[in-house]
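Let's start with one chain on its own, the form predicted on its own, as structure tokens.
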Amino acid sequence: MAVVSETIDERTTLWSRMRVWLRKNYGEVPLFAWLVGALVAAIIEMLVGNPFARLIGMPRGPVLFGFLIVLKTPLLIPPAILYNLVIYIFPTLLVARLLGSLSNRIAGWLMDRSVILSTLIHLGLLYATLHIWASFNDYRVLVVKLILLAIMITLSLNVVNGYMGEFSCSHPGFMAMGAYTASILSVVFFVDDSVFGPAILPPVLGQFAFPLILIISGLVASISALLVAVPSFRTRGDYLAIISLAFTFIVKSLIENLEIVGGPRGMRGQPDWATLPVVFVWTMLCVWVINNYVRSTFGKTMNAVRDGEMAANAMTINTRRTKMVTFLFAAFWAGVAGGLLAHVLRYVNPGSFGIQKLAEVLAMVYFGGLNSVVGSIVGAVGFNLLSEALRPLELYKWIIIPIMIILIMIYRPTGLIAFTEFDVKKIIQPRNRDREA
């Protein structure tokens, strides 16, 4: 027992020393330097990733940080760790350290000129990193697109289940409405199809009309949300959960019985318009709009309704109007995400919007944290990366993930990052500004 205790103390001391070293050397490194470091790491992998992987005994560069390879072949765990250290971690740390003081001056100069300009430059670096990293193979491109869409879906549901304090199960139904609306509009107007006939408009105009198609898809989802909101918000309690769950099943059954859109076989033929830059722009727009919405005066009324509806009514807040507007707002973004999903996969099936999709979306919301834009982003990214990393385990994946979520709910009932505001200025500002002041 004494030996075990000494080993634990040594590990704790080593971890404490490592944290002190990281804080000392990287505590004042701004986000700008980290993004440049990540970009350099992505470029290095693009140039020498596959040759280096073969040099250390791997068949090729890992598609997802080595998780898929090591689960299939555990003997490749040491090469996978070495690959991540040499290709990702060391270059990122080195560049971030070297650019620490310079990047602080650049970040300060950008903040002094314009917060919007600084934000756009940081987003440009983030997109460049994702684009280069994803272009390593097609699988990464698909994973990045699905993660970005998951962020949109999680954020929109968190508006209702977190910020407003209700429990909705209708998001798969809204996604289905958006997905099929966008698919029908794209195919009817811009694709020669065996069911809908020749295209009404020249296909070359399709990409320019795609934003309008997505907006229409979101509006259709919002209109369909009235079928849930009108009866639900006349009452209190768990009626929203029951009615919204029924809505999801009704939408799924309705689509399965519409042969014109393929019925249970699904609908295909959507144009390849949901490219990575398109999905990235829509995701960033969604994050920006929802973050401003929840931090606005109207967002504060949502919190008031959540914390005490009777007290909110006494303060002359129209609680029913607040619930209706918020619910339709969340449904709009779920519909936009559904329209993008249909064009990412270029195929849509009613089975994709059932109880499993509902479980995934709820898991991302409560895994990341309620009442937090940051938590929704962390939940969506973490859940999807974990799901893809465990894909080789097949059925066992759906045993491990629920167990992990249950443990998080026991020890962190509100999620990993709950009740945390997303302040762009604090994220992109230089780290040494307070000290210099």
Given for the second form:
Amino acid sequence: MAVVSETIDERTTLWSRMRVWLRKNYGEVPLFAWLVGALVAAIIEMLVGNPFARLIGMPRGPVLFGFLIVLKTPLLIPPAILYNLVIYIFPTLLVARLLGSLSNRIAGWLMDRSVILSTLIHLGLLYATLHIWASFNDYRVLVVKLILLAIMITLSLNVVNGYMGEFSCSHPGFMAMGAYTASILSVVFFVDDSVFGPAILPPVLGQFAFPLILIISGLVASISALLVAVPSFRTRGDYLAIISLAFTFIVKSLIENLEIVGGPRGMRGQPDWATLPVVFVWTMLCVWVINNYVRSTFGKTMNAVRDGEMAANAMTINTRRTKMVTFLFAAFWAGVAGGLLAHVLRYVNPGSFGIQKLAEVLAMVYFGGLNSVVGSIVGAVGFNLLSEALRPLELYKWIIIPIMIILIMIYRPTGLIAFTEFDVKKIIQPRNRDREA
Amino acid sequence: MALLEVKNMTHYFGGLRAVYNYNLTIEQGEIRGLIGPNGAGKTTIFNLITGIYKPTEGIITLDGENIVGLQPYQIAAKGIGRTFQNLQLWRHMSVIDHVKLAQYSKIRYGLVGAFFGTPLRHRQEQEIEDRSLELLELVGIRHLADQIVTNLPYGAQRRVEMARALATDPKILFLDEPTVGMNPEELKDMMEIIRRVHEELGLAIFLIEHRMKVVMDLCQRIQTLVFGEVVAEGTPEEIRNNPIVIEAYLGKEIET
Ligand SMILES: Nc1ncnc2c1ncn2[C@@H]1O[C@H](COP(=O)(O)OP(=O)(O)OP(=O)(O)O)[C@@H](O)[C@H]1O
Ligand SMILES: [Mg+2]
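Can you return the structure of this protein in the form predicted in complex with its partner chain rather than the form predicted on its own?
Okay, now the whole complex, with that chain kicking things off.
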């Protein structure tokens, strides 16, 4: 007992010493400086990443911070850590420190101009960093796209399961609806296809029609969500879990039996429209709209439904309307994400929208944290990185991940970062205002 | 025309007759009391009028309009605000969010505002917030606005319930044992708040209360309910001296 508590003590003091150091040197560094720092790190990697990696004994720069090699070639862990420190962490820390006060002035100036402008500039920096970092390696591009989509899916399920406290299992079904709707629309209208015939419209227009295609995919998912919502929310009681689960299975077997879209073999030939900027913009749009919704008084009726429906009703809240709107809204974003996914992979098959997908989405939601936008982002990113790291274990991955989820459910039943508000204004503001004032 | 009128209301839970042939008339600005031993059916009467249960028989009108069969949220929006005997707060929410949410029926910005943050939404949210702070001030917990309700002491939670009920902009306020479990200090504050609410907002109040002193002090007329039936009705003076009431209710209280 004594030994255990001692080591914990030591760890906490080391950790707290680091925190004190960080707060002293970086407490007033705004997001702007961090983003510039990350951008510089990405540029450094682009310029000297591979030569440096070879210098320290790695074949080339690690694909995902070394997550992939942790289990495959453990011997490379020390050089990977060194690589992360030298290429990413030190430059970021250095630049952030140097730019601290200057970027506070920039952030303050931008903020005073317009919050929207400031937000867009921050997003621009974020995108530039992601773009440069990802273009180091094709695999990174794919992973970034998939993680962005995972954020959309996680967040939209969090709206139902976290913010509204219902338990829905229909997200894979909605994604399938979106994925197939988008695929069919793109292939029918813009691709010469052996099943669906020649393109109806000139393929060059496709890029521009893609947003519309995605919106239609989302709407189709929403309409199909009525099949779940109407019977589930008619009466009180926990019918949603079972009905939504049935929905996922029904959609999957329906598609498997639909020969025109390839049945269980799936469907190919989606054009390459889901580029990194496109996926990024849709993800940011999704986060923005969902965050708007959950922070409005209108949207917070979800929390009232969760925490006490009878009281909500007695306070003039039409809880049935809240449930319907929220459920269809979440389905819309799952549909859009599905449509994007089909165009990222340029292939869909019904098998990928089954129980395993459901487990993944639920894991990301409950891992990241209920009722929290940041939690969902952390959940999606964390889960995907973890899942990449565990890839060499193949099937065992599906034993380890559930065990981790169970542990989290025991020790942090609401997830890592639960019940927070995501206030963009607070995140992008300069950090020295209170001292000035 | 009476503000609220209930005629011959009867309600059965399966075979159990919870309320029998109940009549009530409440005028604008009146404070009305409802007393009775445990299990007499007082809360059930609240739940029947506010639409949580549908009466087996009877007519209920608010401002002359029939409200039987409406959903609870519709009845609430028509002007009946209420608190609950056992607190029904939303446990993950802040105090001010409680009061904001109860103004739901005022929201006009719709889905577009909720999704995209239109100027109308910002204006309305600001109005709702200002009004919430006013109401919190009125019940004396403005300084707790940003607290999560479960962190508050019991007396403050009761006040949140009160502010939340007021935020629905009621014509008549139903209070179900608002002082239950309170210490003498909290009790005094709560009576003060009820008086203030009555005077400043000019509300009618329908009050269920176990403590004789509270009902006698606050109410102009009182009904006594026993086994779902009104056995006595009158001014505090009349109720105090009514032999049936003394036997059925007061007597027991004096004994214990
Ligand atoms: N939903 C219900 N289903 C069945 N019986 C109920 C229900 N609600 C209340 N009852 C019964 O109806 C009777 C009246 O209950 P009610 O809660 O209205 O009493 P009350 O006067 O408010 O009592 P208290 O002073 O304890 O609050 C009780 O016998 C109770 O058990
Ligand atoms: Mg009661």
